[in-house]
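Just the one chain here, laid out as structure tokens, in the form predicted on its own.
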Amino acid sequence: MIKIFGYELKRILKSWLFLAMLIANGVFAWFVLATEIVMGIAYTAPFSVWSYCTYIGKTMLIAVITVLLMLAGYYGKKQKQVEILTLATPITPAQQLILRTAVLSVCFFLLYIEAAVLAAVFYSSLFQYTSFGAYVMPSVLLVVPCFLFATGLGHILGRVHQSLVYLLLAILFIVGLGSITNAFDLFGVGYFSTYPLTLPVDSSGEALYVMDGAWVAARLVYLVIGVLLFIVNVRIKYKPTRA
């Protein structure tokens, strides 16, 4: 099973799609940092949690698009040629689903790490800011539910038809470019760029970061839905086909 995971991961990481999206993500991330984040979000510092999470939310859109494009490939005709190799191994359909999701998670978090590293370089070189610990929990709440929800739903739709994954991609792209400002904003861009404007400010005129209960609850909802979708996918894979 480990060998199959290594094979799948190596194949995906060397694909033109992932390499192209990795480059695109880096270019886009630096552009966002240099043009939007440098000015600060919602009258906060460029290195505030509000600004950082807005930035990560913008880059998450590319990460999700990348994962869904790769996921759609798993349900395409060309994938059947690759599955000839995996079917020759003692691996169950459910294990295959878990392996694929694990591969997608590595790709997704590599894109996040790329964006985070670029932000660290940007903040430390331009503002001499290195207190990145404050970003950890908000980033986890932003990134993990986003991945699980998108991939869980993508697998469900892919089992019906590959084209539905592309439809989901288009919908999430529109959502990501939209102006949703409530706690259920999947990518958090609208939320993190507007919620600080409703908070009291400190002596410097900046809204301090607070872990909003509604935001946490919304992330937990996405997380639970994502986990449930994954469980449903595994159970469907295990379900025997009736003659």
Given for the second form:
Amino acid sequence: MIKIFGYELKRILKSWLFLAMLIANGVFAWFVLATEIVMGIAYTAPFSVWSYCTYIGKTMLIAVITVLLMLAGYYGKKQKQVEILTLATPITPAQQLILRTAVLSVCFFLLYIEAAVLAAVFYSSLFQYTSFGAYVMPSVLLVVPCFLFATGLGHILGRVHQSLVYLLLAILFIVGLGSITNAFDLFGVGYFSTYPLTLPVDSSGEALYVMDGAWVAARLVYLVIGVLLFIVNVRIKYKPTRA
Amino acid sequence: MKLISLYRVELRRLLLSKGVWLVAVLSLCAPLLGYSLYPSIWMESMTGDYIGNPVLAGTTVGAVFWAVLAMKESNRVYRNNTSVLTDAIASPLSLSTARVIAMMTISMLVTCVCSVIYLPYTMVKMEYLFQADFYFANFLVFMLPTWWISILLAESFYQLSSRMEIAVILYILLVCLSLMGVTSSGYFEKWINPMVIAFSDGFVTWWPLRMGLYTRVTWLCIAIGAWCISLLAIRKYQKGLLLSVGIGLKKVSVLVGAIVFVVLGVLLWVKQPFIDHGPDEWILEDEMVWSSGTISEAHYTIETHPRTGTITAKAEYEVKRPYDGEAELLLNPGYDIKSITYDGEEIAFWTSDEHVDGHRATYFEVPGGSKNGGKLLTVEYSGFPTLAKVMAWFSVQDVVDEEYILLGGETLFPMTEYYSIGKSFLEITIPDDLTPYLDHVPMTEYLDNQDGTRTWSSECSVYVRDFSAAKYEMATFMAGDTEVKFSYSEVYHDAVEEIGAVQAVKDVLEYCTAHYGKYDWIDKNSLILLQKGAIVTGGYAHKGVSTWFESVLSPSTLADAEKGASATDVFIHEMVHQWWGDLGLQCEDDGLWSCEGLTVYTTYRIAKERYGELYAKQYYVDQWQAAVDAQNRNFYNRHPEYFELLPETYQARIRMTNEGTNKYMRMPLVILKAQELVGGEDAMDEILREMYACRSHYGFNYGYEAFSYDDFLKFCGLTKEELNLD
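Could the form predicted together with the partner chain be given as well, to go with the form predicted on its own?
Whole complex next, starting from this chain.
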């Protein structure tokens, strides 16, 4: 199982799609940092949790797009053609799904790490700011539910038809543009750039970071839905279809 | 294989190449840079912003992509070590020709696609100012030929050097020459980044495009010549450069082609008719001439030819007392003097080769000198007005076009310091759909020639600074006791109607006159407000005439929320600048205090009077307050220590935002606070009236310091601390 995971991961990481998206993610992340985040989000410092989470929300869109493109590949014509061979292996479809999701999570994580490292370089070189510990909890709450929800839904839709994954990709892209500003904002771009404006400020005029109950609840909802979708995916009996 | 067959093969091969598609896509994206990152046109106008800048950015950046492709494709057979095979099938000369033509074909297709892709966006943004022919012409004049030039030069460099790295270095050097320019007037050196100073929206002239086309043709000839030379240098029989050239010289047709095109290119460059061949700097002549000659009357008859951009003209002088000795006439260097006659007899004259400050001297001597007076001196001249080299970087002046004519000084008629002239009269023939203004005053008398032209006549001054003719519309109305002639290009007809510009001008004039005092430039209860095109630099105001820029009415200006709540308010703002600005009270600009603060405040007061207090509060005071609050909350304004850490680019951006907020939002709030402290609107109006009345004591125009914030505080009797908003 671990060996297959290693092979699958190697295959995906060496693919042109991942490499291209890794580069695109890096360029986009730096562009966001250098043009928007540097000015500070919602009048807060560029290195505030609000600014950082807005930045991560923006780059997460690229990460989700990458993961969904890869996921769509699992439900493509080529994969269906080799299905008869993969089904003949001792790996069950459920195990295969877990394996693939694990590979996707590594890719997603790598893309996040790339963005986080760039932010760390940016903050430390420009502002000599290195207190990154405050970012950990909000980042986890932002990133994990987003991944689980997108891949869970992607797998379900991919089973129906590959094109539905692309439809999901398009919908998430529109959502990611930041038009939703309430706690249910999946990527958090709209939420993190507007919520601080409603908060009281400290003596220096800065809106301090507070973990909003509604937002945490919304993240947990996404997390639970994601996990449920994953369980449903694992439990549903796989029916091979003709290529 | 025949060339046509080779061309087909090459075209098909290139169309299947991923590299070509990548270059095509990148070239299609390149115009995007022109919208913000790589603006080329100096003067702001909608046509410049949405047609000129994207096309020129696409031209320059795309040319580099095509050059990279050309070098890569030239190097391909050598890189793959297949040259032995390809040379056996077809001659390298034919292969190079087929490849270059195929790449030029593809670049042509990409240009067409590019023009179609950007069409909808341009049309939407430019609204009624969009002109399809002008839009497509830009792609054909600038983009396509430049890409071709780039392909040919890149291919030439590779063929000459047979080394990729040397070809790249040579190409980069040539690009640097174009981008940086060796001489200050290097208009023609700009082969990859064509220079366009301005495109006008309402006063359209095609001359920038014609000049651009001329430079493209010039460089295309040079590039074809260079490419022909490079064909001679294609390595043969494993020989080096010189021996290969020696063998290549046997191809007489290629050699002749190379010489013809290079010579043609150089001739086109040297003999270019657009910019004179004078020095790069002003040569101020300090020699004073005693005007001992006397001319009682001068009659100038000028016929314009918009199709060719030329004029034919005659200057007739009734000489009362001729100048003793050789007199000098100054004319635009583009004009040739056909004859000079005195009393019907031709007299000798000679023209200097020297061009100085946009004019060229012609010398003549009246036979008999001062004793031979009382006769008619006639000078016949014609030609194409050239731009003074010293002015080439500033503006496009002196054009004769179908929709726009602008002439002045020595481009209208000869100037001389040797004769004093009594009265002068001008007769000028122009297309009948153009309205002429002589020194900004409308000409009124004309004769319809029934051939699509009209001959306008008027008395004129000895030196006419500005003759302009365009498709003007004029609204005449009374503002108080002043008759206002509000002139604008007919292109803005709908905009003027939509925003109620005439009423706005009336309101501004009435309001400002009543509250601050009579407008300076009103003469005998008459005022001409004349719109000028974007290609004209600087403003003008004199008794009875005041100019305003066409950008005032452009959709982008009217949508600028900083200046007013609506397009009408923005227009009012711009008109109020006639009181608070270079033509009225000149204010110092210290980043906070400037004419903008007073202008925005006055616009607010006019809006309050027009639409009521609620509107003025919602769209002015509340907006100012919100912007000031945002500025106060901005992280870098709260933490200057972090501001210092930012690179200069970011600091400049923040400073610029702050400056905009300070001038347009904070200062009006400060004036509003001053209004409260001095006792209300009436008291403030009285202060502003006093300030305006003292305008002749302030401003660089009058040789004094401009009106400062301290002056404002003095007039109000307040201190900086009292007006502090924080």
